[in-house]
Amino acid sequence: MESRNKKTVFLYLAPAIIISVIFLYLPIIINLFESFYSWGALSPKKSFVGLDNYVRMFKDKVFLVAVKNNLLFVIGSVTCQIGISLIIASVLEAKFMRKTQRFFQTVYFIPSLLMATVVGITFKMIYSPSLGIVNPMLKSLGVDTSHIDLLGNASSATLSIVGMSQWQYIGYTVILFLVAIQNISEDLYEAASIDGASPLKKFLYITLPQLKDTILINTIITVTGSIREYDEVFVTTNGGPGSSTETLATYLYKAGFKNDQMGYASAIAFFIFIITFLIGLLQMRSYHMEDNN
């Protein structure tokens, strides 16, 4: 009977396992294999180069710029989509906000429904020194805007795209945190109120511990999404000016499909996979260590 149950379970799991192997694990293995060769999509010849693509990668200045920019996206996204989103969700769940909560939920969530292309084009116009509204606003405050071009200057372009990305996605995590907060038992807050706990202490000692799982999941999604950042950069600057706003994903695309260096692009792709895999693994491991303590 037990053997029959095991066969039944395996029968139901088999389609999902087969699909995962074919469309997830097999492409990763093939990509790793291809990264050891120098080849192009337009050339039938493949030359085995071993680890040369990986050595070249870490000597490539544009690749290092891309890594730095992805790190900026990670820092900005964790700060805004985890930290600020959690604060906003807590405020929206406060009693004095109950009447207007649905309105603000909608206001925060609408940007996450927009296509990245639409958001990119819109902010490209907003940031424009001739057509946008940012420079006129700064000028009205007495700021000299003659040298301000948020997307045209290498020093400000990446940070401007990071800010745009947070505007679009912060509402999504606000809703996730808000739903999680609403599932926390009111008895905990009532008991804390009886003991004279302040709103800050309730947030630190009740809300945060109860949201540990949600924070972990949101952090994994946010960090991995930041490492795979592509759409916003492609639409607004396409990696420019120069290569100052390149990310790993945009540089991978250019290496593979513009420069026809598929072996090098495969190495970059495997690097992205390893980084996202290790980050997820570390976060899960740290969660289990805290759980055991």
The other form holds:
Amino acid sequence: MESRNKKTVFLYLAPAIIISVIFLYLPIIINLFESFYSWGALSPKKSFVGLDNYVRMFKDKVFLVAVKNNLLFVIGSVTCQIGISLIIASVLEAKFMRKTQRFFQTVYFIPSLLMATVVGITFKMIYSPSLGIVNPMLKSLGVDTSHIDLLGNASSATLSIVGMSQWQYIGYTVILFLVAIQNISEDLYEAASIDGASPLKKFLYITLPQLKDTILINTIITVTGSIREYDEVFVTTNGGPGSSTETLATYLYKAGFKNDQMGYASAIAFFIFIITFLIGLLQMRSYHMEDNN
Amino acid sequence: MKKKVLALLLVGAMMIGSLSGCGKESTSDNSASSDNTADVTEAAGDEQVTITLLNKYPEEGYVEYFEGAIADFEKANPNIKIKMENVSDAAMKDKLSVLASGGDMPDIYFSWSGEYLKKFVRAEKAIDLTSYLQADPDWANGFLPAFLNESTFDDKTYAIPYRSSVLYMVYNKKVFADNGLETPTTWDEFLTVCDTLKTNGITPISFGDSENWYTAWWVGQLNSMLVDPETLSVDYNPATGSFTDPRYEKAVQYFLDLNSNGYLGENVNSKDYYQVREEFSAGLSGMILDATSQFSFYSDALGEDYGYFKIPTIEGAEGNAAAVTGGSEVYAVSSSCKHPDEAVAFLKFMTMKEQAIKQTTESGLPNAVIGGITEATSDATTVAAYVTAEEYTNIASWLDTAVDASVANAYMVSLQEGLDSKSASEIMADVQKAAAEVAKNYK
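How about the form predicted in complex with its partner chain, since we already have the form predicted alone?
Below is the entire complex, every chain and molecule, led by the chain shown above.
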């Protein structure tokens, strides 16, 4: 009976295992092998080049620009979607905001429901010097706008997209933090009040420690999201002007499907995989730490 | 026990479902050589055949025409069914690369003529259609030769042109009249026109490069004007291209000068083509570089008020003065197509004069047949533009489809930076690097 049970268990597990091997693990391994070759979908031959693609990657200026841009996304997203949204959430949860909390909650949350394409095209217009509203607003403040073209100048394009991304997703983490804050027992705050703790101290010594898990998970979500950043860049500048707003994902796509350098694209893909994998490991480790405590 | 059987069945069903997506269609009987085509046709006489078609016109106004044409064809050939998939212009290049690497090509697929098509020919993804054309001289001789030549390599024709396009400067007649301007024929006159418009506070040329392909039209045209055809064909061939000739840098410089003199308007890197052609149509600028395939847009927007002139010639330039950037869009038949006869029958139906004229009348897409653009199909300016086109002996393919994809990309990315601050020599250095990289793969 025992062995029969085992067989049945295996049978039930088999589809999931087979599907994840075929569609998840096998492609990762194939991708690693492909990255050792120089080849294209339409190129005449496929030749083994060893680690050349990886060497080339770290010498490639565009790749380094992409890494830098991803880091900008990480810094911007963690600052805004963790730091600022935590502050917004605790302000919304403050006693004097309770009545209007729902209203602000909705206002902050709506942008994150929009599609990246919609937000991208809208911001392309908002940022446009000829059609948009940013330049006229700056002008009315007395700024010389003749050289300001937010998405058209290499120096300002990446930060403009990072800003747009924060506008869209800040509300999402605000909601997550709000829910977590509401789960903190009122007793703790009451006890602190009796001891005469200031609101700031309550935030630092009760809210923050109690939110450790949520902060950790949100950080991991935002960081991996920033590393995979693709759609917002694709819609607004598609990596331009020049290659100043290229991210790892957009550059990977262009290397593979525009330049037909599939081997090189595979190498970039593997690099992204390694980074996200390490972050994943970090996540699992921190869960274990929780258990041990 | 019953439960176990049920579980087994479910597991089996799931596995089959999950695996079926990975299967590749058998392609063992795809090599129907031309000498036994007669048998194939007979055998296929009453058999139901489905032909897949990858097309480039999902937009409203175009898709209706293609659906109607397919319905007409199916009515006349009840044993053939055409299954069309439409993909937008921007997505097409990616889609074709993905399909080519996946190996499951549609029976008939869209391509641009010239180097772009050549890639498929080299990879043996397109069948030689010469024998079909020879079998029907009426069909073969009906095409404007320049366009059919664009799909012919080593005397073998690999694709059938159905849409033609030639690059011109489009201008706003009213703006020109208001400023007392005449259409220029030489580059110096052209610069004078630009200068006058700029002085009068009108943007001389509408231009926007946020999608970065628009520079390829300009520089491709300047290349064909400044560089002699022999050098061009060596450099445009991915196996031998080096782009070290100093005239390429000169071509880029001519273009960058237009920008630095302010003739292309402001903030070019954050505007796209669709935005600037609206600006032109609103009378905010004097000129725009565009192809005949888009003329119906200007005729709708400006009516009689738009005109065209040949791109001004540069004095002392060594390129082919009778060359113009343009090209055709073509249909190729995949080498994995199991029913090439039926596929060709459909192509013939689509590109015979009667249907070609219908295409232009109904969808506005200019056809590629002799005498196919008339007052009945198009507005007067477009008709005149096609008469002018007969003076051109040589079509220079769009730069972005004429050269290898990564060279084209190096060109377009660097030119976008050039509109900001990068110099012509730095731009050509990027292009040369990309060309060397590509040529290495052919050795």
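Values in this document were obtained by computation on a predicted structure and should not be read as measured data. Under this definition, the rigid core comprises the largest set of C-alpha atoms superposing within 1.5 Å between the forms. Residue numbers count along the first chain shown, from 1.
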>> Aligning on the core only, does the CA of Ile279 end up 2 angstroms or more away between the two forms?
In response: yes
> By how many angstrom does Ile18 shift at its CA between the two forms when the core is held fixed?
Replying inline: 3.8
